[in-house]
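One chain is shown next in structure tokens, namely the form predicted alone.
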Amino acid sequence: MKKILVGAAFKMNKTVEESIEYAKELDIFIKEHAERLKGIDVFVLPTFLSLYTFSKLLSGSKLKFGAQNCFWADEGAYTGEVSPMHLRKIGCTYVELGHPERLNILKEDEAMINKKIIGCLRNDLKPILCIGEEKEHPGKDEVNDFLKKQIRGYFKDVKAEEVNNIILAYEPVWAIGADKSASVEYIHDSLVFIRDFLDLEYGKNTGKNQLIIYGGSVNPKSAFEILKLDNNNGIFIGRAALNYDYFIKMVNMAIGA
């Protein structure tokens, strides 16, 4: 059975109580839906305020849920940072990294993001690694291009064994934020170009273990033909799934597809 994630960042909206009271609901839907719901993970990403409430709300659940960012270190004098150690003791199982709104508005590089995904499987954390090329091509050649260059850049000292513990979150910056998603078409070639780039970097079967989501405007009409993808893993949702119904929806699209 294929492995689906559906997930949702909240990025800097909803307040504690509101996180809180989103995941009471969500966990309540989880274990309503446990059988519905083998081979789908379920995570959300809340503020930071939020996750330690989440460690003592969500022990023991099957809703999964970790932070937006963190730093590279464990500990030192890194004023305002946050520690992939701490994120990790706090039951945390996923950490974004790479979101174009944090390259563009917080100017983080290839060289910052490497060595946080290094720092996340250091503590056993999965990284969401967001790539994605900036603007939309006709022809493939410049998308691959972009992809590969990116991922050996994030990838910079990753051991081939650690690679699969990476989650891929493929999202087109120009399409992020935009009426519609990219075409079925185009995130399955894309998804194809990506396994196949793994493989001959890292291994056979690497490309084919990986676990790939898409993101960037996923709706109702896109999410089931997405969903339905062999070579795609799940959804990754932003501002839209801070509508509670709306995520419900999506995550019903999962066990449909």
Second form
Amino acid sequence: MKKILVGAAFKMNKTVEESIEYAKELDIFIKEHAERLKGIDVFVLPTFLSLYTFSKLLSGSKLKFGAQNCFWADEGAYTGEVSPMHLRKIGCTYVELGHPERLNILKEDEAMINKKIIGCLRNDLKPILCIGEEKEHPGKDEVNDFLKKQIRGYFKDVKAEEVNNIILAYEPVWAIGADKSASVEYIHDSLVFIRDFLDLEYGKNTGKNQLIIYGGSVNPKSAFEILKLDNNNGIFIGRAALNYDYFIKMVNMAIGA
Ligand code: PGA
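Having gone through the form predicted alone, I am curious about the other one (the form predicted together with ligand PGA); can you provide its structure?
Starting with the chain above, the whole complex follows.
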């Protein structure tokens, strides 16, 4: 059975109280539907402030949680940064890295993301690594060249056997915060390319075994057909997941996909 992930990133939304309320309800839903949710991992990435309470609330729960960023070193004189080791110690499973909002607004670059990936892997955290081209291209070559270059840069010094510990989030920048998701055909073509490229670079089956999810304006209207794509492992949701009922709808769609 294909593994499916359905994840929400709150970005800088929801207070600690609101995030906890959301997680409590979601945890109950997941417990009640445990049988139907076999093979589906649901996760939430709230702001840093909520994570410690999440760790207490969700210890032993099937609902996974993680951070939207971290630093690359485990500890030291790095004012204001958050250690991947500390995140792991409170039970985070995931850390989102490489989101275009961090690249564009916070000026993170390829070398920084690369170090953060290595810091996460060292601490047994799964990076959810955003990749994707800036502009919509009708021809495939430009998209593929961009993805190739981005993956090579981000994966520098990542051992071949560790590649599958990274979750790739294919998020075309132009489809984030937009009116609609990329088309399923467009997503499909990019995912075919990414899987083939991983096979070539890191050995056969790396691409086949790679978890790749799609993000970018996913909502209850677009989620089902994206989930049904046979080479896609799930959806990563921003705005639409802020509405708890919408998120539950999309989790239910993953069961039927
Ligand atoms: P969006 O955000 O669903 O609001 O487009 C997606 C993302 O930034 O990952």
